[in-house]
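Given as structure tokens, the chain that follows is alone and in the form predicted alone.
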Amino acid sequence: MADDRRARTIALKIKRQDGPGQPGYWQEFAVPWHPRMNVISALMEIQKQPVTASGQKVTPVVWECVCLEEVCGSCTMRINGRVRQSCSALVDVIAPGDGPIVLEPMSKFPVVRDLVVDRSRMFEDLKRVKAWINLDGSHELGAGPRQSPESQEQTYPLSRCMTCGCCLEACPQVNPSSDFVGPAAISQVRLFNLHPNGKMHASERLEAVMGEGGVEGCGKAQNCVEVCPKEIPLVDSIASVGRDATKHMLLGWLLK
């Protein structure tokens, strides 16, 4: 029985691309199975011996990963048609038999090479909504403002966002004909506007998502919450920011 398990192989079908703007193509691989194996482990087997299932020697498959514990968000890809983190995708769960496991890069971001994509648009959107807390200089400021346990309980799930791109990949409103900012950035507006210090610049963040491509662009498909690996209440965030933006539009002049 043990010998049969060691002889087991896993089939992978991978969509590859040699560089930005280059045509995509498919290659199939067969890698040895190991207990508790994840998709990253399978890709590392290809890295050790980059030979296709038909025996053709090829360049190693390129992918991106850092933490290997679903924290950094860099290893996001489409696995069997569903966007998710490849470090937490266990082979025995997604392919109870011998596969094939189909791997593709995310389609909403420019492909750098193979399974690596450029998520720069997400970081630019974080700049757009001012997703940070302003500090008054670099000197010692002492203890920050106290935050109630109720407020901490509300903001902690929002702070778990790792800018992985899953929500944008699943969102039908994120497409070439739309400039919708996406759920992740809107949720960060809610997070930093709830912070005791962040509230000082709440109006600037709301105004950043009140324009074209902002919170009004959400089609309420709710795909984002289905694929978020951190189970962030993205739909609640979009609704909350939408209400705050409406109030600011109607009553914001009173604060000026």
Given for the second form:
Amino acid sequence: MADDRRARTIALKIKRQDGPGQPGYWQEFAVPWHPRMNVISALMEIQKQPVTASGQKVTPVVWECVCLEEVCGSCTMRINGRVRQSCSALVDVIAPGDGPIVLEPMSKFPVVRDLVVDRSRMFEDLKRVKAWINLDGSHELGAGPRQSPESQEQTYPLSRCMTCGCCLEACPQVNPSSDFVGPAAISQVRLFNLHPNGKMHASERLEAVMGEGGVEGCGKAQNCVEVCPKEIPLVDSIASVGRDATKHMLLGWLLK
Amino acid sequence: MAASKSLVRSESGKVRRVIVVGGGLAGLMTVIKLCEAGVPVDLFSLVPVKRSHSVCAQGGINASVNTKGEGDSPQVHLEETVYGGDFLANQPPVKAMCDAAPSIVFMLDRMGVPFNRTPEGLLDFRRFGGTLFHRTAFAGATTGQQLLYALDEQVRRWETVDVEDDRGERVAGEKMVRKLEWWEMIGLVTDDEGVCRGIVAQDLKNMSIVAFPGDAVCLATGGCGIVFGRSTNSVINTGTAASAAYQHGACYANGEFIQVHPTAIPGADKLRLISESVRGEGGRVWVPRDPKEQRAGREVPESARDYFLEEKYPGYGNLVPRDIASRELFKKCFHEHRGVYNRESQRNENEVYLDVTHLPREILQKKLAGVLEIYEKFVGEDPFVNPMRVFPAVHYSMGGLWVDFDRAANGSLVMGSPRNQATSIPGLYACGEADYQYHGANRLGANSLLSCLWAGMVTGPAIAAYRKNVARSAWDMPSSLFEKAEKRERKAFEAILALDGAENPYALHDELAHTMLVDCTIERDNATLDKVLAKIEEIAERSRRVGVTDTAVGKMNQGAQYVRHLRNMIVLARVIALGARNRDESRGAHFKPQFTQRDDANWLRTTMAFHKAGANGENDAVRFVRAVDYTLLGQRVEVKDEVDTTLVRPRPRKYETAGAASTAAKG
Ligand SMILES: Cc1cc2nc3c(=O)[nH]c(=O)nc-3n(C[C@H](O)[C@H](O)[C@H](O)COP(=O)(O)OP(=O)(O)OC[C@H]3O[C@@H](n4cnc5c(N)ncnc54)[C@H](O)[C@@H]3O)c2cc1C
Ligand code: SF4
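Switching forms now, from the form predicted alone to the form predicted in complex with its partner chain, please provide the structure.
Everything in the complex follows now, all chains and molecules, and the chain you saw is the first one.
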């Protein structure tokens, strides 16, 4: 039994692309199975033996990874059609029949090479919505504001967003012909507007998501919550920011 | 700089920037302090800074706020840190760090870190290793992620702030922070006097190589755990930048002190950490009393369990420092063959139980969810029900680039002194896990996030002072200086692209990592270390005959990049293994079965290593010295390898007794 398992090979079908704007093409690999194998360790095997299933010597597959414990967001890709992190994709779970495991880069961001995409737009969006506390400075100013355990329990899950892009990938409203900012940044607006100090600048953040490409762009498909690996209540966030934005618009108009 | 000149604009009208390499906690804190001092920064990182290794930290950050009224204080924190580090750390920087810790945690709180709270709405604290106090602030069990995000947000804000010139007018198009993410620092630029004037970096998206001037350079490039292959570290932690600086002439200190964390999950690509906070919240380590015990962990009755840490160390129990816990686990598994018995493999595996099944589910969910999730995701077992199976893994480097400090009369640091965090190359600074400064021979849990932030707070002002006083700005140097450095690095990279030998670089790294992991971690035997050293030389030699796995030009090329990292890792491996071979004593994480005692008479000193490049195709070597001297802003500074132990007198470590780690603490 043990020997049988050692002889197993896992089939991988990987979409490759040599550089930005170049055409994609597929390659297949057969990698020896090992215990506790995940998609990352399968890709690492290809680095050591960069040969396709048909025996052709190729350059190893290029992909991005850092922490390998699903907390940095780097290694996000489409695996068997579903967007997720590749480190937590355990081979025995996703390919009980030994594959093929299909790997593709995310489709909503420009490809850099093979499975690596450029998600800079997400970081730019964080700038746009001012996802920060307006700190007076890092000098000593004593303790921060008191907060109840309940408020921490509300904000902590929102604060775990690792800018991985799964929610944008899954969202039908995020596409080349729309400039919808996407669920992640909107949820950050909610996070900072909940903080006792962050609240003081809530209107700036709301205004940032009020216009073109803002919270109104959500089509309520609810795909984002399905794919968010951190189980962030994105639909709630969008609804709550949407309500606040409407309120702000009305009040802002009344006050004028 | 001459007073008549602009501090902001160079003679040719460019904005004078300094360079920070690394966007983990240490680098980002340095950037914030520099911006607050009005110094524009170029920030380089291998990966988008939000994805830096600091996100991995789970358990928390230490600060003696004494919320629980236990009598904790920064003085106790200092004593316990120094004691935990087996007295190898210079004490003034540690004192300054511990004194500042409460204000650092308060600052993080103001930045919006969602720390766990007490019912009164104050910061909650939990226990960690090497102390009896509740000293560790935490945000669930993803504290590092939360801290990194808070700093990342502040730095993003600085990315939107305009540079102001000497008269306070905005400089169009120039922001305080310019981020260069997916850029790798590959070399330093130094002038004829050996002063650091900038870096050479490579754009990882297209592999172009560019030299950047900087009035000072700070390396906040993290640790080097990947030298040991699979570890708790992120895959980018190859120590490549520190190694490059060392090869450029910077001193590397205490390289042999590598921390092995007692509790990680064995894995094929990574050994994922199960944080010490699990034991801080009451998790217990045990093995079955009967080595042939066949029942699943949860079915083994209390009387048949051996809680070996609690038994041997009644004072600190499961929270003895990591070096001690790791050695005990190793002994149980390797020497006594008492690891958990596995029915499938029919042998005692190198695993012990880490058990939280007796703790209330609600507490676990509020305080440890992040860690327990990792276990569940990657092992596929529910840790709420089944005791987790864990084994030690390489975790942290106490050693790193040697940095200086300026001691104040009160035993703390002279803040704003350009000597603080200065490496032996003038103009080059280092902070975070990349430096060697705060943890001696063994780091206490939750002290690293603190030391990264503190070192950043010290480095920012140190660089600001250096920049103000440096005789000539890098931005006024002739362009030939940078062109030369650029050419040097281009040539080196082209040479890598031309490598067509038979050795696969990834497989060669596996070999290096294997020998380092098996023979140069928890127990170090001199005869075995000689073999390790011979193996390193063999690998260094073979590394010249690797074949680059990717020859792509003008686009992302991880294969060529990896060859560079591999070479730099081999250089660090030599420093680590030779340091271990030389140090004939046992201290903290460095343990020799032949010399089980600490030897203060001969070895209460910092290991200081310099690089000796091999001539004519020979391998490189290491030159160990007893003092570093360097010239900073025209002044010659000499620092001996003696450790400053003026604040807490060295005494033997004894964790059997409660309260032994500090005189101020009551057991
Ligand atoms: C699993 C795990 C859990 C931990 N938990 C805790 C904890 O609970 N409490 C605690 O106190 N400590 C903990 N630690 C230790 C702590 O996380 C690290 O020591 C700390 O985060 C290091 O931070 P840093 O800023 O020095 O470096 P890092 O966060 O490693 O950042 C290094 C930066 O340098 C960049 N870089 C590196 N080389 C180059 C180059 N050549 N060119 C350009 N950029 C480069 C990287 O891109 C990155 O941005 C833990 C460590 C691990 C592995
Ligand atoms: S909200 Fe979830 S899916 Fe979207 S970027 Fe953040 S972590 Fe990823």
